[in-house]
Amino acid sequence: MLLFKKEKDLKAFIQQEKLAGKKVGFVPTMGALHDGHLSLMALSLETTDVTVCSIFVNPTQFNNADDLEKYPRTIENDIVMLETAGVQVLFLPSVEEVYPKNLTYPDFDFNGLDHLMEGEHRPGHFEGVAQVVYRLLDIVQPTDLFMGQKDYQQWRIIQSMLEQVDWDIKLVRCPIARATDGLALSSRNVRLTEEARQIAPKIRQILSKAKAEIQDLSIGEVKNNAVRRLNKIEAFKMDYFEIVDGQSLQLVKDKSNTQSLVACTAVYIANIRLIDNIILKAL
């Protein structure tokens, strides 16, 4: 596996590969890799010629300094996982390399995609996400970008960003990778206590019940039932549970007026914030 720390060196390599007619897949991460990340890389390895993974803990997307400080950093283990998976390139830049002085960005308009859910509860988060993904894409210049469905709102915002910059990059939405008990894989899971880890899969169970109910009940009834179930579990502190249009991410009241529905939730358990979602009506 090749390791690059400098923009100019990686760009020179990628340019050479693309001139040779190779498709370049890109998986941006903040490290602390797990099987969820590896599922994205496996899809890239299967469908492109060269897979690039970046590891960069982006300070601009943390609205909580304590969360940034506690974010797990396991670079040595990450490198072993990437090499074992067969990833060809690791980009491991410094903050100064990603954010040099006098760097400028387009003025993105997400038309409300960034206002609800994560945007409401984590002010400035998506501004930081869009900033770093734009910057990394400008450096890597891949043909294909792989992102997971677990961060559904993030995926939709990056899709909008790509439409606005008109780059020739294919955005691939990858299915949520889950543990055998249904818990969505996340770097934060390692911080869960043993007791919390046993309770956390109930988030997925409640989402699945919402999916089962959507055919026969109104959106309001489905949401109320889910909120009641979440609040009934003492270990949970719900941040939100929303049912939104799969494209606009706006709240939906009448399920007959939209072609796609997604239920999204964020829940604290043992002071660890977990997010998850389920598609209720096909995109």
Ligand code: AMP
Second form
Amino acid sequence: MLLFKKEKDLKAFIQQEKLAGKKVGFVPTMGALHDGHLSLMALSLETTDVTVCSIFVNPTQFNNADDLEKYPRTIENDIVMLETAGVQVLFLPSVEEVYPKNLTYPDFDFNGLDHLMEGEHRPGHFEGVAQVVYRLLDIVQPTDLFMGQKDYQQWRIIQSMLEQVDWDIKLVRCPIARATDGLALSSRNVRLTEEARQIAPKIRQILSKAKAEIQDLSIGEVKNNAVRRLNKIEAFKMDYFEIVDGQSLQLVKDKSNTQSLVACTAVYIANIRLIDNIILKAL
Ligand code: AMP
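Could you please show the structure of the form predicted together with the ligand, as a counterpart to the form predicted on its own just displayed?
Full complex below, order starting with the chain above.
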């Protein structure tokens, strides 16, 4: 695996690959890699010629300094995982490399996509995400970008960002990879105590119940049931549970008026914040 730390070296390499007619797949990550990340790599390896993974814990998307500090960093293990998977390129930039002085960004308008859910509960988060993804895409200029449905709102915002810039990049939404008990894989799962880890799959079970109920109940009823179930679990502190339109990410009251529906939730177990979602109605 080739390892690049500098923008100009990576750019030169990718330019060469693209001139040779190769498709370049890009998987941006914050490291602490797990099988969820590897499922994105696998899709990129399968459908493109060169897979570039970046590992960069982006300080600008953390609204909580403690969360940034405690974010797991396992670079040696990450490198072994990427090499074993057959990823060809790792981009491992410093904060200074990603954010040199006097960098400018387009003024994106996400038309409310960034207001609810993570946007409401983590102020500034999506500005940071859009900033870093824009910057990384500007450096890598891939043909294909792979992002996980695990972060549904993030995926939708990046889709909107790509519609606003003049780059020919195909965005691929990859399904949520889960542990056998249903818990969505996340770098934060390693911070769960054994007891918390036992209870965490209930998040997925409650989302699945919402999916089962959506045929017969109103959106309000499905939401109330889910909130009640989440609140009933003592170890959980629900941050939000929302049922939104899969495109506009706005709250939906009447399910007959929308083409796609997604239930999204964020739950604290002790002080670990986990997010998950389920598509209730696909486009
Ligand atoms: P992160 O390192 O958390 O920023 O995640 C990097 C990418 O991996 C994002 O596109 C995430 O949506 C994706 N990802 C994280 N966890 C999962 C998962 N369990 N299943 C699928 N994709 C995931």
